[in-house]
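Here we start with a single chain on its own, the form predicted alone, put down as structure tokens.
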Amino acid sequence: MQFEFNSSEPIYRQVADQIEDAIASGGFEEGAQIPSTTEISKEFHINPATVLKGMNIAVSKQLIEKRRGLGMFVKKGARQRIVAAKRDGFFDEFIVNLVREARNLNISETELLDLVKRGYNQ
């Protein structure tokens, strides 16, 4: 985990994003225990309440769960939920704008698909 303390993005949001990224990349496997609030706060010199706020975001997204007396664990299906959300975001952020710009440039659907295929072959 790495945190940008000078970033405009709040630290608790960075904590949530780091947990999500670690799950998505396989750094935290389904069913595996993740570092505790105390471990993260001590290692990175972050207020434990800030770390907990970030962890609670991951809990609300159904990515991790607290097991009383044991700690936080990655929930089954967490990686699939992250990938699905990222795919939706990819469509909303990139594909919609790509198609809009292609239309503005009078690029046909066929031409656009050819350009995408060319991009894959680079």
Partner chain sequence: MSVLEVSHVSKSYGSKSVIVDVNLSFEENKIYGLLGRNGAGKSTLLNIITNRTFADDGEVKIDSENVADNDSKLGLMYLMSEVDLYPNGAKLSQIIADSELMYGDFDHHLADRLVDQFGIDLSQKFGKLSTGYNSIFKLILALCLPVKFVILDEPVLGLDANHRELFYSELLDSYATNPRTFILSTHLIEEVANIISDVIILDQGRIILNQPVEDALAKTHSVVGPRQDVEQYTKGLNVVGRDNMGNIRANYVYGDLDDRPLPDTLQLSNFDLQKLFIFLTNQYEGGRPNEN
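Target state, the form predicted in complex with the partner chain; input state, the form predicted alone:
Shown next is a single chain and nothing more.
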């Protein structure tokens, strides 16, 4: 796990995002156990309550589940759900910004589409 924290976003959300990213990238495999609240807390010097809050977001998103007495495990289909959710957010998160930036730089629609094509061909 490679957690890096910045200061401008609430830590619990960053914990949730990092867990999500780790699952999406395959760092945490489906069905596998993830580090415990205490382990994350100790390793990154984060209050355990904050870590737990982040974990609970991941739980509510159906990404991880608690197995009584064992710990937290990545749920089956978690990666699929993340991809689906990211697809839903793709337009708002990336396209809107991309277009705005392109307008600032006077890049036309056709030019932008060409650039996107070039990106795919790389």
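Residue numbers count along the first chain shown, from 1. On a predicted model such as this, the values are computed, not experimentally measured, just so you know. Under this definition, the rigid core comprises the largest set of C-alpha atoms superposing within 1.5 Å between the forms.
- Both residue 54 and residue 9 are assigned to a single rigid part for the movement between these two forms, based on which superposition fits each C-alpha better.
- If you fit the larger rigid part between these two forms on its C-alpha atoms, the smaller part is left turned by 36 degrees.
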